[in-house]
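Quick heads-up: it's one chain on its own, the form predicted alone, in structure tokens.
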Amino acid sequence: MRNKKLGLYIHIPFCIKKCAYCDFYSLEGGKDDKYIKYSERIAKQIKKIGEALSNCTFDSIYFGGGTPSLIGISGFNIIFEAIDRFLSVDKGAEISVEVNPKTVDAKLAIALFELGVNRISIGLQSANDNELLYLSRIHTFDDFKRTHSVIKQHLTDNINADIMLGIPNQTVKSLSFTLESLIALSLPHISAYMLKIEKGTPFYKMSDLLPLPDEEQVCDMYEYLCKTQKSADIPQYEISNFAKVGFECRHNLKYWERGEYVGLGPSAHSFINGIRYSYPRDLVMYMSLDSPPYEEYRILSGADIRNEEIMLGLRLKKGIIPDARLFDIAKKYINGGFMEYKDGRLFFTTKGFLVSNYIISELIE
């Protein structure tokens, strides 16, 4: 594995408050000592992977959650000390941290800058405070603007905002306000995800009572989003992601282009040497065992690889280079305006992205 370029994902499973729609593995509450102990645990895991992958270089590091910013300066110092000591990190590595607008101040921003963080993803979801209340977010849009200003002044201008489509009571008009507000702030990257009601979440239990926009309205929102971002010179490069040229998320591109990466923390996934594996969604287990067991451990077959190349590659706006079988199946979708074939590549149109799961299910073996 000499000279391999890997990504590193570090899961921070803590939140001040669990959002009503969220199915990611995270736990409410916690104190500084808990965050320190978890950071120390991650540092030990970093030492292990550094020893096992001593001939590899990491060119992207991503702190996801949960709310990574909750571990504070002390927690980040512990983790970055281990990274500096045990890993070979590319000088131009992209180092991203997810934050909640309510958990960042100038002191933390400056500390992250000094540690080498060069990309921030802020969980906004909406610029409309009434929609944020429905989502049980702990912040307002004013909190987001303050956090954005602090990060841009003290840390980086490579900033992403996460937003959602299909929020209760959301309309194309309210989405327009969110998009216009972000464009006015000159954000170089926006991630826009459709709300999915997941089992086990509060939203799932009250789904019949939620004033959700219907499927046609959500489709209208997605088409409006794609059109608006293109007009603002923030083109789409993935089904849910839009970026100014040069600001695409390099770490996430590893996932979609089947690059290799190592994940640390409960629920974290890894892909290396043709093997996909993940840790259980269990913080106690992860903290108590020196070598936590894998929840999933799968060696990919040739068919698995081909199917992944189709499923993941077609998430990207640039699409894939199809073989004869694939192109033959795709002809009807090209004729229907759901896909395009240009310069030897097959890719979805905006209309096609809206039904991409259905189409991909027919394209894979």
Second form
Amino acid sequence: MRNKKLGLYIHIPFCIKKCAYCDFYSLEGGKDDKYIKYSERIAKQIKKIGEALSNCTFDSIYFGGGTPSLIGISGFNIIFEAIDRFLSVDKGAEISVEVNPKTVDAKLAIALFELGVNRISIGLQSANDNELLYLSRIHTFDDFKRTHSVIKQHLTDNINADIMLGIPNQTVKSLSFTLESLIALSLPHISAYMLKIEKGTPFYKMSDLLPLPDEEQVCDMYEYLCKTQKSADIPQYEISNFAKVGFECRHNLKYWERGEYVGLGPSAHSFINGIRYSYPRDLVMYMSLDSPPYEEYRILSGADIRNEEIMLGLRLKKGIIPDARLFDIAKKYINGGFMEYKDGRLFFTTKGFLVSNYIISELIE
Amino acid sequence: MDYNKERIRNFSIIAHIDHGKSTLADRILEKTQTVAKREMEDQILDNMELERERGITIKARAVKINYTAKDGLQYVFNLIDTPGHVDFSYEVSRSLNACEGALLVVDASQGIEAQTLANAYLAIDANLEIVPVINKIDLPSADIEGCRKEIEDIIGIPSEDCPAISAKTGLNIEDVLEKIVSDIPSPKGDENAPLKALVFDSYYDSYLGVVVYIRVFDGSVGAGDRIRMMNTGAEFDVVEVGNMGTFGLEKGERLQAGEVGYITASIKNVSDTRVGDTVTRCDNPTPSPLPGFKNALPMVYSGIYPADGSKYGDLRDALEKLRLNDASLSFEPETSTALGFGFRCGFLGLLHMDVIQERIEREFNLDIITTAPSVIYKIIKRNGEEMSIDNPSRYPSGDEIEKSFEPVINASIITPAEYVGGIMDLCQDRRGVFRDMKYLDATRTELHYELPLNEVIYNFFDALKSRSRGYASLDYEISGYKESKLVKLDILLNSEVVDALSFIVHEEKAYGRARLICQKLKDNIPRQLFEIPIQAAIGGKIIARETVKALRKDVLAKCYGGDITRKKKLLEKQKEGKKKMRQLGSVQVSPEAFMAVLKFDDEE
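Return one more block: the form predicted in complex with the partner chain, after the form predicted alone shown previously.
Every chain and every other molecule in the complex is listed next, the one we just looked at coming first.
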């Protein structure tokens, strides 16, 4: 029997308040005992995968959301108890929890530390309160600083902050304030995503009214971001991720490197034994059915695998080792300054990352 | 039933589009028990899917009906359907010439429209007995008396006792049948004279070869006879003759004077059996053919290219199959630097063009790119050489041209009076020359304009409809050529001329159209990694310009929680979109961009 190394993703689909731009599966409100019930459901699923994957060990665990910190000490206790009982977890495993400012106090931080959590990702988005207001976030930058110091004091230094480019009213200058603030707090990791107006979100309905920065400005922001992080010694290792050497997120690297992972919770995705599958975005169904149906279930073909290697591998700054076909198509992008080819690897430049969808769609089969 | 000329009635049904011609034909078939009701697939005579959808008849059909009249006698009706559009007025006139009478169907709520009049005039020209029929009297808006008055005032035929029916509900259909017996004369002609028969339709059957629909005027024809097509000169040995039954051909012995039927003679090519030709027997030919034969000439040309260049062979097969049944479709190979290998196709008119393009896409499942329609321009060069040009890319440069000529039409437009102003503006804008205006009645007006065909093929019909809320109707005939100041407008993408986008336009309209096309292209060319200038030029002179800005970013979204599939689908979709693109030099252009240029609308 092979001893596989897997990642475990646990989706916590709850938020105090849903943000106006957010398209992830997450729900507001509900009964008080929902966190416990949900944690128990996840514990049950953990038992199930523990039995089914008894020959595997887990070297990364990631709590994503929603706002995982909402399930509180009792919720985490239930889930970690099941993890300890039913899964074999590597000693040095990376265990991350996403939190939002204002949802972590010293008690929770200490509890998470004791449960073995060793990486925290904080949803900040911006250090400018007026931008946070536009995003309908429930916190200010001061809230973030308090949460950050609690975590740093009681839990870990391995902290990420999510930030966003293209927020209404954002400028390169205001982004620069956000970045400098985080550098000053010596955060070893940041993730930076562009605001995308997704169908079905409140932002979609009011997109005409939002003072969104134009495309040129957002491009300038991205270029500024890459440059600033590089000079702060927090280099880019993925299209949207920057880390001090050694602080790269191992769980997320699994996604880009096509490592295997099991996802639990509604909307969670899994990739194991050459199959990608996911559960529907439906909490009630997930809670009530012992074996929730798959929303998507795909046995990857050879072409799927090759295309994934390209589209995922090129998200990484180090890029991929191209075959002759790929290299041939890539030539014009190398000449155009969108890609580079060095030491046998093909990778995007900053300018290329900005139009990577366009180029990757040309490169895949 | 034995041959009895006195009991034959040959007639057509003519009407403006949507006035209920096909529904009446169905009802007649049903009432005469030619088709049992349960066997009726809607509108048997229109048996092409496309025809049924558009509610128009594109090709003529015929059917033989037995009817026992109230006088107790049995009659044979030959109903000859006619194509319902101006593009096919020659075919309509030939079908009418095969008849002694015509039912003129008028919608009781719409009254007389442009094609009602045009068809009525064709019927009068063919010396037919016209039987007006007022249809759709079940509609609340039906105005039967107003309609009678219009028929008398405008067409000038008596209508006090004409049938008022509802073909939809079947009301008063017997009145129509009895009118056919009483009013439409039986055919004349001498069955012992030399054979003289009119070809009014033909189609290709893969077992029988070409099936030729004829009306015998004199003499008779049967299997074994050697026949000659008097205009094309082609000769054949008749294999089979018979009648057109409702569900197919019914083999018979001979066709005699006054009868309508088909002949087969192992004919391979529909172009040997042109509509309007006269069939006679080689052993005893008639001295002179029937008058009125014309070779139907294409009036509108456009390039048709496969959207996927590798489907060139499939496109050729499709066109060849369509031509088997449609002698008026012409095509020859052409090459475009922009679009690769394709065909220059000639059509009778715009509808014909639309129908052919749609049939290629639908029946042969091919995606095609069509270039802007063109008419045939005539040019006298400075060196005295004369040219006819159906393809803008062959248009000589301005300094070589002494004189240029373009085809013009006589257009007749019938419209409710309140839209006259808007329509006159439209005609003016399309370089129309006002001829006259007639008040048909208190509410409706008939306008006559001479219009360049080149203007009519650019969405004139749509513009007319939109300016009249759909009420105006149009009929036209080609009236000749007129000298005109024409220029060739070239479109350049990234400084390279895209031959497939060139077109001929009147000097005065060049600037406006150039700006519009550049704008349209800008909106339809996806942004690429470099800036793309779009220019319009006459000769070497740029007269309009737009720029597609370079793409600087697409969104860097999170592959959240390992959701790889969503991203992959997005990229694959993008990839699919790119596959459909045409590479013009370094620029990728979608087929939609070509279509957008073709379908632009001045009314915007």
